[in-house]
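Given next, in structure tokens, is a single chain: the form predicted alone.
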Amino acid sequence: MGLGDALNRIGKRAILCLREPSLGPVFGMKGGAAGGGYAQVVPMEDINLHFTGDFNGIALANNLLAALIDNHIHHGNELGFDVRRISWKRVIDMNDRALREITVALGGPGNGFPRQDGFDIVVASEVMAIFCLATSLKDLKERLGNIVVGYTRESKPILARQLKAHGAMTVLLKDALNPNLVQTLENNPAFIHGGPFANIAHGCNSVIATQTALKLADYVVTEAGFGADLGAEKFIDIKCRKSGLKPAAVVIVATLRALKYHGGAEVKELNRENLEALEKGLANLERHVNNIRNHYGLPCVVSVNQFTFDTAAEIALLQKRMAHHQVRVIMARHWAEGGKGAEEVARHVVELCETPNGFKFVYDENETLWDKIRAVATKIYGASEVTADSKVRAQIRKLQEDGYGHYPVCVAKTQYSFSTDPQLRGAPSGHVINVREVRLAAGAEFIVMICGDIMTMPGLPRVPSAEKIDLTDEGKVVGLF
């Protein structure tokens, strides 16, 4: 938000493209997701709470398909579903760990055939991923029809179009596919549309919103969720590959607090000067810079969100350590000053955008699925190898043999580390990435590789944000931050 406002302040026509917040994180750990201070989009309460109902439409489309599966089986199972191999889950836009694994259709013959099932959060649904990658209603319908929902006893895939589900699903999404236009506090336009999870799905706003913005402005500022190991990798290797989009420059956002945390400082000590921890933690930022410049061939700038307790010594150390990378580090104060506080970042971004770049992907489309996950793990994460048990390896081989080998991989892992261990801070090297589960997203056209302990249905923390969110007697929403 700060960069978008700053670009407009220096005379450039710029539009923001962001994701919609999920109610799970809003009421869970994260709280509101519409910016902060003088760098935010409004109406903040509406954006964070239901917004235009897009997520509800996606949940309904997802759960309609789930209902049609069980209804088809109840009425004779003409397609021959093996009830042990139904891969389609129901969804809800809330963190609810109790729904991860459930049993459905209890209570007698009238309720269908009992089977094991489960819920994902809406933002982890393949419908959400399809929604954000589709380029038109026709493309949306085609992709929805390609969803593999289960298998027969002979392991033959059953598609959503075989259930005649994709037409009705598209009807539920026809209005939601239109991008939502809001504004920043400085009255600059922003599209907020779609919201796939960044550490489970591909973590980018919709292609339609981005393409629309490109037709209306000279500069489009978009975000890709979490660190560059997840966000930039999926934005480039999935969204850009599928849509033909090519970024001109990258802004890596950092804080001194986060860098000290990666250097071993405890959370309660992050507001204090700690040059030793900062020195160690800078390895994390250096790897992100290296990944963007060397593996994706893109110019970048480091924008540091400045806090009042950041010290001059810490800022000097950061500038000194990053100088030999020939990447500018700019202290940004948009939280306190709005667009004015990010003008220096904006001017440098314009310079970078006018510089030719060597944009590239981290792997080739024709590489095998195993080689693709290995390329991401070794080049971007700094891992030494990728492992998987025999069952997972067999699934990957089967997907390759069935003609899905040209799909990109979408890695689901923790956002807290380059590794799959959230406690492994800094820039770990030589670690092992274990793929514990593989999911085919045939409609979205990627293969999800679930690594480590990451969940597709998060749980609420010990003290959820919901405890602080309230409505005053005057009808004002409080506690969203």
Second form
Protein chains: 4
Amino acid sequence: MGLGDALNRIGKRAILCLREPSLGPVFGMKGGAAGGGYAQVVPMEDINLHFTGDFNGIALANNLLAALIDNHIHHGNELGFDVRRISWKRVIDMNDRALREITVALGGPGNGFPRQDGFDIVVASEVMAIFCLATSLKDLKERLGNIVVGYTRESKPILARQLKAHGAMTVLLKDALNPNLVQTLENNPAFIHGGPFANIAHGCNSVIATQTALKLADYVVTEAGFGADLGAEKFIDIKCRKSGLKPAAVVIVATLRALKYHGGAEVKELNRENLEALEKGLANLERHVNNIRNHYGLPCVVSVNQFTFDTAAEIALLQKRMAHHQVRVIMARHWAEGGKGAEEVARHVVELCETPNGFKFVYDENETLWDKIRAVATKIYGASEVTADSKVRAQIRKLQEDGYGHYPVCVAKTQYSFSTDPQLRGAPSGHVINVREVRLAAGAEFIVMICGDIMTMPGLPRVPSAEKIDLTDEGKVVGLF
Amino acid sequence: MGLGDALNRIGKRAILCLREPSLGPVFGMKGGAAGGGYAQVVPMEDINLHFTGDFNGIALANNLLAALIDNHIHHGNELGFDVRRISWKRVIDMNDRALREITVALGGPGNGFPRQDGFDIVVASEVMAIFCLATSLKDLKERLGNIVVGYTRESKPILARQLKAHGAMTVLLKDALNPNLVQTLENNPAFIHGGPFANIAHGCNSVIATQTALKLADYVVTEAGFGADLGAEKFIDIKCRKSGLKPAAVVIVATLRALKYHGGAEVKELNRENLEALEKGLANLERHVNNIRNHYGLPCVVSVNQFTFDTAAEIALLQKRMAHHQVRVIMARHWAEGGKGAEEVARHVVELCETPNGFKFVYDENETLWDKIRAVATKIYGASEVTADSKVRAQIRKLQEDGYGHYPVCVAKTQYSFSTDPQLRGAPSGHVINVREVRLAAGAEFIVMICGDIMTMPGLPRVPSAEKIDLTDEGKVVGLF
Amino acid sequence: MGLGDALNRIGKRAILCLREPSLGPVFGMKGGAAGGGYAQVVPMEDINLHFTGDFNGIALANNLLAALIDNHIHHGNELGFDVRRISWKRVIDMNDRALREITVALGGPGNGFPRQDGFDIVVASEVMAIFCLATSLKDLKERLGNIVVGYTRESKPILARQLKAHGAMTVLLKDALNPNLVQTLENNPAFIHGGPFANIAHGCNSVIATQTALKLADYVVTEAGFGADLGAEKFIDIKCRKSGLKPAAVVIVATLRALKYHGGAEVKELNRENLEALEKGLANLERHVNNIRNHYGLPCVVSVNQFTFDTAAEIALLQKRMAHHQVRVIMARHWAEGGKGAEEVARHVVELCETPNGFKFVYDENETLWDKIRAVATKIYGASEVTADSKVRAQIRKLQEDGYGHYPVCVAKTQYSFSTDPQLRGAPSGHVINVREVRLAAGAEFIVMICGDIMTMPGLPRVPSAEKIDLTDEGKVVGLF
Amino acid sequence: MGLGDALNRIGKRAILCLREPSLGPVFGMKGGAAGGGYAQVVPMEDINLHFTGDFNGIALANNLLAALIDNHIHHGNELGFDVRRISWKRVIDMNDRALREITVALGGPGNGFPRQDGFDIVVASEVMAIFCLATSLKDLKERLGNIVVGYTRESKPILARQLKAHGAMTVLLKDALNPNLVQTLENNPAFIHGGPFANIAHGCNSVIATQTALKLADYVVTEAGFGADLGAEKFIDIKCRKSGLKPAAVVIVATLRALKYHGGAEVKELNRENLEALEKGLANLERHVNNIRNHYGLPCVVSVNQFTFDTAAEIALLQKRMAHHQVRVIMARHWAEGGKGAEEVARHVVELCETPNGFKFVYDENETLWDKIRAVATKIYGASEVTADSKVRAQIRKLQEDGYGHYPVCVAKTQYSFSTDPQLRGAPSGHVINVREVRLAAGAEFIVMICGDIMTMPGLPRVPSAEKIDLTDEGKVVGLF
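What I would like now is the form predicted together with another copy of the chain, since the data block earlier showed the form predicted alone; can you produce it?
Entire complex below, previous chain first.
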């Protein structure tokens, strides 16, 4: 976030493009999001509290479609839905594990036909993905109409279009599709628009925001959620591929704390110097660097968010290892100093942007779906193999046969490891990626592959942040950050 | 709606106070709402399409509480919830019958404890009622904390406060609590704020909006949904009682079409002169007039929304019957003429306001809950008796014993009849009102009594409006009105 | 039970006809059943422990039909079942409240179509009723084929016959249909066959057993469960009407304890003399006597199971009151003395049998269903009125229209009171009987009307008998009686 | 079955020990079971139609325990059941897929605590296994008491004993535990007792029947369901290990039809000579022979059920291949000729029995559970590997830690292949066995490992046998065989 300010400080016209925060984490584990210290976008509080209502519009559009499905079945089911094969789920912008698996339409003939259903969190929904990938209201409507909501007994797909749902859905989203303009503390512009999670969704802000920013500025700084295995891979293989965007350079953000954690240090020991753990943990950073340079074909710099307890020896070790790879490591202090603290990064980024690059995708769109997930798993995650039980394999095969083989894959996977095991730190190799579930997103035009135990509806922790969030008698919000 | 403009035209400072429309009817049967013809508030389209997000805030606050309940149980259930006795339901701003009765938290230990649950429509929720009755953010938080969300095995109530939910809920509502200011086509101000349905909820806009309007204007015109048996009764016995408001006069809005319908005419014949049906149907209007004058102690005028096919003979008959009761009947043409068309009504309203009135409630707050529902049923609905099966009677008894006896009752009942049978038109007498379900709203401070077959989650019709609502390629919304 | 032995002792050829006990009460509240003291049938233990497997055959036939329904729907649903309108329930011979309301066929396409379902206890099932009313294997098969198992979306009934289920069901019941012959401790014959409960079903042993007994003996003694309002009414209006049986005389069995209880005495005080309570409680006995003589047109005698703590004053009071009605009261001691103790009753019964009687039904089969339930409620139960909510009334009306109006009604009602309120002892008058649910039994050829809170699947008590039932190391069953 | 008769014909005292048939297949795919042609046990019809009620007793005992669990929770849950961790399922002797996954105890506080549940078929139940492994009524009761029915929130096991359920369960089973004696058509004795399926359960008749037979005869012939990978493996590793039985020789029953099928021939072509397919299919037989001789250490003979269309060339090929392995192939004609047709087999069996053998188990009881399943999978099934997802692995690890590591494993697997893929015929190698689910059977004293897609509740086919089973007007059962 500080990079945008820094670029402006060194005289470049730069705009930030960020994702909108979900209420799930706000009330769950992590509290609000929108930067911190002197590198913030404002009005931070509003951004974190259903803001301009975009997520609400997305939830309403999603749930209108769901209501129309059950209503259609109730009134005669002319399209022949098999109630056991409805793939469209309801959503809510909340961490609510009780809604993961539910049975609906109980209570007799007046309430429709009973079936199993479930809620996802808004940020994992296909409408969110469509919203972020659409290039215009017309494209949005077209994509919404293409959504496959379920199947007949004979496994023939049924589209949102057949329910005449896409028009009203688009109407619900028409205002939301306009990017939200905010500013940094240093009064530089930022777009905050769309917010798919990077672990369970494609993890990038909207195409419309990015393209608008590109028209207005010379440099557009965007973030791709979580590690370069998640957000960045999807940014490239999905967002860039679909929208024709070509990134110029990558800033890998690291902290010594995280690297020591990846090297095996205990969470509570992370503030102590630990060269051995750092040494081991650097394998994680090297994997990210390698992915970006060799698999995405882009130049990169490592920007380290500096903490007061980072020691000189640690920094030296980090720089030495990166020097091997001809990658610069720059200590950034924008948290404490705002844009000024990231000027060195900004200058190096400008340099990198001026060098021609060999940008490429991880896989070709003509490869089969299975080859695509294997490419991501083996090249990016370091896995040796992809597995799936026979039902899932059959589904993938059917998607390939039904003409969806040219879609990219969107992997849902834990953000804590290159593998699907959150405990496996560092840069694991030889692990197996199991595809547990596959979902067709015909409107978003990709295939979701859910790997490992990750879920598309998070739960709240034992003591949720919500307990601490409060409004004082003076009307001040506390506990949000 | 035209009355506000008319009052302003005759030189009075007047403000309208209206309810925000729910998306349920927008996508369901009736399409958008916010007046019509020349008597509209604008921006009409935005008002009908999740507007400033108030309902979203209400839904989020409601559902955050629900998520915290299930999460609390999942993480050890320290408060001792009996999962079969959780009374808090989730909500959505949608007509979705499939969500009326559901089973949640299926899927194993990771997803919480299975239980039966259900969704209500937002406008029927207790948070909506609290929102509309709260006098300040502090009062809002206090009331949210008082919500009884469920019971222990020993039937001890558990409050939202005990879950520490009310702070975060208030934070989610802090912006929504500011009334939304819009204007009429004649540029007079109107507040649109809060929107409980009048059949399944208390049916009035927010106290805050009304009180704000009273500070800014000499005349505040408000609407109370559906017939004077529903919206008006609750406006008086709940909103006025709780907030200290004292209405000055009542305008009963009627149409000859509706009166003929109540007299037995077929829907498709309503545009034809039918004096016989009108004669019979007038009993319905007389009941409303009687209720307002004798049971609420307020002066009234009948304002007839004139249609081109209303005949002179019909108008004469109506006026003759009302003359008996010393009630003026004024033909209003604001739909066609704007405020000008309602000037005569406005002038008469000003007269009525200047006369002292004998405003009173339908029942005293010290009566028992059973006596209160009986008072409403016999005095206002013309019923001979109130019944309830033994379980419901026991619940009412328990509420009385637990100290909730001084609360007003909020009846949920069909809007199509004074009785609970939608087919029974006119002014039925001697019918029986069966209380099917009772719900404590300890935050809103009333007791909901659900009578007859009405449901707190509507369903969509065979051909929902949503099918026709669309966005043209030029970005214009069609099919909304 | 002692009466059979007594009749044989005084030189008459008599056979007992009894119902088989259900495992529900055996493991639930009451323990085993089959008489007591010296008035038992043997092998008592075997009779109480799934005996010759008749109930098992009934459960299997019932559940085969259920499995065929869900299987039919799974494989294409050619008959067009509406899964929300399946009326056939599964059964088990167990008190198991958890099975009252369930959702089945969850888990995906391989497991069928989800729907709401429930289990009844075997003794409340239609197959049990059919089994007890069938006159031959052929009749049994015919009736099984006639069962209405559910309805299409258009509410057209679907029969077991259409599923080709009745042949296999009959095969499962072919051995069970043979009456089970046992003997009393005095070596007189008894048939034990079929066992519908008298509160939630028609309460009589099988027609086949009774008719077999009538061919073999001059006197057939049968029991009709619970009070003369339940077992006896159904014995007459259903079993006798359908099979052409004509009872000759009625023995009303009473205890002073029960009469004092009906007069308001506390359960733990029942062994103390309490003339006042007895005086009041006699109203209950008088109602039974009146029902039998005036409504069924049969002569009767009151046989009192004597207990050691019955006092002379109490007996005198009882006899005096009954003398008014010209009904003899005879103290019976068969529990202690076997058949000898009931000889006086036997002799009087023989006398009564030789007097011509005016046997009649409570209602005519040509009356409407509503008139039938009203006849039973007002004449036999002393109620002032029958009520039902609009859905139930509509169902009754539809059954009448669909050609089932000539069927008798089979009331399910608490056995603790003439009313539907188990607390209302004595001989209540003026109470209201609410019909909560109606079920068509087209194979049994009656209409079940469930009144009040009674359920067709009982639950186990806090400390079920099952906890005490055990097999000793010597192989002896303990805790059963 | 003919072997018993044949042994008797050649002068040996021999008794057959068979399993009782389940109604599942009787009404499902396959119709009745109990041999065929001249090799039958009688009364065949009764044996197939709930016979002496043993399965009923088992179902009742099983379901009583289930009812006691839910009842205990309803009445206060003193033992602290976590409703999400109840492992005890209900059972029914029926193929009923709709009962595989259900939700019970819906409908409010009176019906208990909602939870997910399911029914298994009786033959897959732990009570059936216990019944078949128990050596006395005392042992039966002890084992029933040991059943682990569920867990607390802290994952502490709760036993049937703690619910005081085992006494009553034993009482329900006391008569059933006596073996049922029937006879062959040649009047030789046979025990039919107990009937676990061999794919989803341990697949052997009761220990009590076998031990009784061993006391009465010199030769006891028993069958172990399905291929030698299923029934035989469990017979040895579970039944023999637990009861101390030592088999003397094995008769592998084969048909040329089946071998050609395993060699890839189409089902409808099996009656045509096809040497190529036979050649390939023989690999399947060789695997069985190898398993028996090398892994179980027993001598064997191949007995071929001869069909009229078996050709001389096929028989020669079969004999040649088996000659390689020094295994005799004998053509048996007992279907057509009764015991006479199997005399040659009988004589060779007597020879084999007189040779000392090296009987051994597939694994040692001290190996870990994981090593045991691996031993079975690799040695017997020819698999290369055993897999399981992390939850299942964790469960296995926990069972090992909780002290159940010394139990044998009981594999549930398709009977159509050595692998878990029913399509994989012949003798597949290198395949992977995935353990999908693990169940502790602490009463039966083994660990069930469910591999692949097999289910413990079968479903009915599109046209179930039940449709054809009927009782003629003359009382004759048709359609059963």
